[in-house]
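To begin, one chain is listed below as structure tokens, in the form predicted on its own.
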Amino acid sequence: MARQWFLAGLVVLLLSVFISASTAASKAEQAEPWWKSAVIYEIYPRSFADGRNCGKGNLPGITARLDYLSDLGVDAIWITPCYPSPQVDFGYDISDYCAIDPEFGTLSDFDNLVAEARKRHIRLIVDLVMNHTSDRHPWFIESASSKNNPRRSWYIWSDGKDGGPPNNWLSLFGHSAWRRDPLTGQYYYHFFYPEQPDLNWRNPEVRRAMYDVARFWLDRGVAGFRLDAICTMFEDPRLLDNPLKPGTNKFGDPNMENRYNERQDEVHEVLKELRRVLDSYGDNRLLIGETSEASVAKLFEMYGRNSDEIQLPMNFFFAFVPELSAREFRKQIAASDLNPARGWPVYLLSNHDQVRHYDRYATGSDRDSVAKLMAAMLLTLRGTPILYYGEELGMETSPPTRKQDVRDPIGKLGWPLEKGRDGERTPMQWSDAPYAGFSAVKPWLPVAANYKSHNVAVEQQDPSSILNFYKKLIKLRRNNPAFGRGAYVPLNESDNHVLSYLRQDAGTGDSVLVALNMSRQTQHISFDLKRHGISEPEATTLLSSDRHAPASVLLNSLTLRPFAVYIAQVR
């Protein structure tokens, strides 16, 4: 009897230890903010889905396609601006921060989108444009009405110099960054188009007004904001001339270093203040920054101390890699993964301002293989990936071939050296029906030429499609602990053709090998993983772009076909 009592007690003790450990693990998982394991999907609303058959995408269209996004496996969607706007810069010139442009729907449509997305466990992130407003915003109309108007100091105004603008600063979109107002005789500053005057963030009233804008959307249930062009929010008040560099740009202007009108230190004050606004709502509300810093070191200063600024300083370092290069991508990954702030990395390959990566690295029949290769890298790294609508299909960039067809003002101004961004903003390809199933009427931009073969309806039925490869990757990422919490461990770092690494979770002991052949030649590689705690000579295949890949392979003799993806469990 005593022995039975002892065994029963031992069982109870072991069970309590197991429950305690499980509870601790569960709490640890819960402590991880949702955005660390999330897959974020950027939507350009004008081009995603037309729910009203008007030729332009809108909020009801997005809502109608939420099941597709849920099936894809995304955790959050980021939508570019849908606020009332004259649409000079397609929504980035805002005339009312607390409403929805009728072109996209109503506030009720927005609330319905938030609610329906929540039912599918998808969070909604919206663009917050803090650097500038539209010149038709009531704030600017008041500011421009007289030098004595109370809102005059809400924007950057200055007298001219030597019969011209106050200094030599240039707009990102070409020519002087100053426009003379004939009513008051002064110039106002615009880093972007003249119709987008910059706010004066040194004015406390501007800060309070913009934080109230953030609260308006947080109250409506958004999970956070993507902050547009935050590095341009402050200017040196001395208005000193920027240094010139040799040559001219695509607009015919002199090349210039934006020393005094970009990347000023005061931006960190604003990010800390905005961070506190979001933190007051709890639920790990997210800030993604469009942080166009020149170096990784400067970029990750945006985290602040103890991540008290933004959680995800979005960058374009991947997008700026011009060719497939294991060496270059390895370098970029290391810089982000080992950033001095110890912040969480964030990666993207394409977006509404960048040429789609489907065209960037390959041509012809290789493009689909390379699309899968790049997806595998993006979705298996330690960090948060941001997908751009349609990249999961292999949508291609389709720039206009005639100036008269250009819609983007940048293209109209800089043609032919600058063709604008229309090519990466073409309608989502839902089917091979007329207009790619995007709309029943002619859309605002022509659909890409490859819509017959690369669309949702066709690819859903093809097990080897890019779309189904994305789905498999996202599912693998979600279900394997090594991808959720695991460290990034680079392998074979002298290899110029194959990018390879381990994802290792110290808590569970799970280890996954990722090998990506970034060359047009078959590669034969070998891995010695003993120093990483891997003793078994074989790897168990989890996912491969080769449909005939064996169930297991020997680590000392792995063969990768051109542009092949191989992902395996190792022990």
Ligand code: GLC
Given for the second form:
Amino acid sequence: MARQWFLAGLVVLLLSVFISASTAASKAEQAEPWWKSAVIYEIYPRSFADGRNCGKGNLPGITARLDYLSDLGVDAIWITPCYPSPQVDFGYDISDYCAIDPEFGTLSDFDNLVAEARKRHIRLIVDLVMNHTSDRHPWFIESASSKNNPRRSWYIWSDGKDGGPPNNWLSLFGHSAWRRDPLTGQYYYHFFYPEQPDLNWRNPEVRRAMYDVARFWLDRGVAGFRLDAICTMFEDPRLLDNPLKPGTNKFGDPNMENRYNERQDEVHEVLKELRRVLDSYGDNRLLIGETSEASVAKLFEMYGRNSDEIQLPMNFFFAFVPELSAREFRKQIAASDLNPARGWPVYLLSNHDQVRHYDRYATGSDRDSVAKLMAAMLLTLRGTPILYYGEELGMETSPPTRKQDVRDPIGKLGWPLEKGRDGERTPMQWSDAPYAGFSAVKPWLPVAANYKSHNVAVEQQDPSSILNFYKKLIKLRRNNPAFGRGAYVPLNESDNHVLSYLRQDAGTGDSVLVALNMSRQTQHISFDLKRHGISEPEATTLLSSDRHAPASVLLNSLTLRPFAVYIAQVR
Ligand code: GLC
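Given the form predicted on its own above, produce the structure of the same protein in the form predicted in complex with ligand GLC.
Time for the whole complex; same chain goes first.
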């Protein structure tokens, strides 16, 4: 009898272990990956925080500021390259993929950053530059050493034609994309600076070596990669001339269509292979892509036919909408939201290569209102937002005014039409102390002029600051499920001034209304939301840029001041 009871007990125990294990597994399968609900924050490490008082930012500097990021509410940080580099392109010219440049710290500083970030539930994403290395990378040094060096085919080498380069291809950073190497008399190809020779991705050894690089960082605990310049990884091996277009560019070179050296289809093979490397870790590691595609259709192909390529291909059609236009943003959002790949949208407005959106959509004092307006859009759409350091303060773009002050080489080559990217890379504005509290000594780039009023210390104290508005938005987003899972439902689609939409969570029935006045005039609008299942005539205010906004408003008569943000619960 005792034996029977024992056996029965054992069966029950095994069953319950089995059931709880399978529920846990199915919960894990059903759970959305972390990056769908994450707010990602881009850091340009050289300019974020100087932890050593040398005038340049570094990894210990970032670690020391993690509490700030945690308080802001970010879930992941993406840091641009900190690997050993001659710094011609400020780190995007890598001479060793598996180490940290002493300028930024050490590998143990890196490990410490990962560990300290993890304590605050912040994940770390690093840049993976696959298109090119530095010309000082041992791979290239070997490759250049002779025509029959085993690494020769790791890069793109070719004989010249008619006493010049192999074809008419141009570097994005000015002039021919080919440089003649006097040692062998052949030319090597570089889409960016001559100090950034392109790797030959048709060579399987190159692929293997780069996937090993990826594993090196994944093993160190990074949550994923931001893939640099993936549209330029392959070139047509026939090396045909590109078709010319009328006119000249900022460098005085002829305009051309990069038909044979950009956006070649083979990149999809590499993305799938790399994605398999990440997926082998089994814990939702992430690929973000610098996907500068020619069309939205091509952009969405980057998700992969079976969602097996990049999870978050950056949408630059949205990021660079040329003017503050409700119609244009609505169009780009709809395209992203309804993309045929059913990929998760990703939204950003600024980065280290472009004039900050703070200066692109407004001038003078309107910029602060527009900063809040854009933040409200970024942080309430269905998708993952990527913020650029300092946008949460209203940091302004501060380009050099004299050629001799330019640090970014393209600004020297293209002056004055091209001033380079220094303007959007100025030191983070921590306080109104000298050098904005970024460093005790003169920083590598001058601090932007608005640092006295737009800095962390001052804005933390001011309830109506841009910084506090970002914090409120991030909190709202986190606490309201409609912002996470909820569908994006565009409203009043013929309105050219006010961008408005619902976020509706089918599961909980929660609905949130977002109305963004993208014009300089007061707008009177009205919503009829019955067909969206909203029957109550009143909306309950959740957040408004207007400090005097009433606690509730009537949906059929809403007044929005210039550039106003209004977010409300509707039922
Ligand atoms: C990407 C980076 C940019 C860099 C270039 C070459 O576009 O964002 O900063 O100069 O790649 O690596």
